[in-house]
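One chain comes next, on its own, written out as structure tokens in the form predicted on its own.
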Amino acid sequence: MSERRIPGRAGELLAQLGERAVLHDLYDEVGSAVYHDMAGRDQHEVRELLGLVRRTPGPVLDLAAGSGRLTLPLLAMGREVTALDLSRSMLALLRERLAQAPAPLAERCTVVQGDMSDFSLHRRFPVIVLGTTSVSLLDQAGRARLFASVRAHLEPGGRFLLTTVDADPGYTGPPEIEQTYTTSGGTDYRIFDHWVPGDAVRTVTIFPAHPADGPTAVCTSNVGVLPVGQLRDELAHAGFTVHSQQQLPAVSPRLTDVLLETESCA
């Protein structure tokens, strides 16, 4: 990947490993395993957002499915899913799981590669899903496109449901967090989240918790902050109501992810 400079402490540790250090992107074919490693184990919003869906029957349009986090339970649910994303990376990942599934719920899936803020599938669905708070990847105008995609797809009455990163103004502790994150495998890795108050976008980077002799594999995003308030407008604008908000477990001191049920407006 090009150049990216990494902000704090991830900076730093970065600048010792020197030319053993092999920066990724977090979405491209090494930062995608990375993160499908991590997701393996990590069900935040997952029963939340599984909640709201099955209120409403139908299929399902899963965006930015990444490599099957939300896509798995929904065919678990008995759905027929199309799953969408952007990388081939992440959905590589997800037709293996597709490929390890018992065949009739592989069979319900449809994988499409796509971009979330820009797809023609000549369908609509009952049930859009954007989890992963993924909408924050997005910038304004890349969001706007993705609403107008989003209402071109969605039935009458159907529902929209996504997750944002809120962050707390109020802040006041450092601007750098790190966690240690054990997978399901027993790989243990090393996370940064530097974000200081006011920025729109945090930048996150992944670190081997071990980093071995010989180039070292160090994944990295910069993520958008969407405070819920401005999500909430951008929705009204694009001609969404929203029915519901739900505050989600925090994943940080000073970050809330929150998930909203919407609906298109006639």
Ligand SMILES: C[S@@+](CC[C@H](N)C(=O)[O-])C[C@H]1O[C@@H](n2cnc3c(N)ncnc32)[C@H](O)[C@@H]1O
Contents of the next structure:
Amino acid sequence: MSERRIPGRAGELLAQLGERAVLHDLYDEVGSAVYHDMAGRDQHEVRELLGLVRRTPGPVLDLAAGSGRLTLPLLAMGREVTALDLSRSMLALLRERLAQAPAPLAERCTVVQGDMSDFSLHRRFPVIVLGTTSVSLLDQAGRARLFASVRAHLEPGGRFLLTTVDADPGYTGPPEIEQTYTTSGGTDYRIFDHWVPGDAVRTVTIFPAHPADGPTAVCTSNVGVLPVGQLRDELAHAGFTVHSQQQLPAVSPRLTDVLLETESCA
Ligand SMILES: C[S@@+](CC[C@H](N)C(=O)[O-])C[C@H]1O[C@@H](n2cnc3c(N)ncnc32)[C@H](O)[C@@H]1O
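Given the form predicted on its own, corresponding form predicted in complex with the named molecule:
Okay, now the whole complex, with that chain kicking things off.
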């Protein structure tokens, strides 16, 4: 990947690794496997999103579906699901999971490689889901295009369900928070989340906790901080009405995920 400046302690660790460090985007071929290893089966927001999906029968479009963390539970509900993602390697992981799933479930899934800010599927859906705060991977212009694409694919009366990450503007703790994570397979990772209050972007960087000798993959992603008030304004401007807003269980001392249930106005 092109060189990115990694701030804080993560940047120092990267410098210490020197030429051994190989920097990857979190959703490229190497990063996808790390993301999936860490988050692929995480249950965060699944119950709340499925609770809203259940109210509207019919096929579901799962945007930024990744390796299927939400796609698989949606299929398990008996829905037909179209899973769209930009990353071929994330979709390869989804296809692997589908290949291992019972055929009647896997057959209800259509996998599409595409950009959520510019897609054309030539059909409409009663429910479109954009979970895991992935709306914040787009800048404001990208979000405007996303909302236009969603409107063009939503059935009248259908629901667009999305989550965003709201950061506490009054946070006075250190700009970088380190967490460790052990996967079910026993791999330990160190995760650095760097954010200066007021900044529009956080930098998340993931290191193996016990790097072996030789090249060491370090994965990073820039994630926008999109306060729910700003997102609601942008949605209103794009022609959406917000029906409900619910706060999800806290993921960190300074970040709160929020789930919005919206409908496209006529
Ligand atoms: C945080 S992951 C979420 C994946 C999955 N929904 C989950 O819950 O694990 C974000 C996903 O967004 C995808 N992505 C990033 N930019 C995208 C874009 N412009 N269009 C479609 N997908 C995109 C990435 O490839 C990645 O799979």
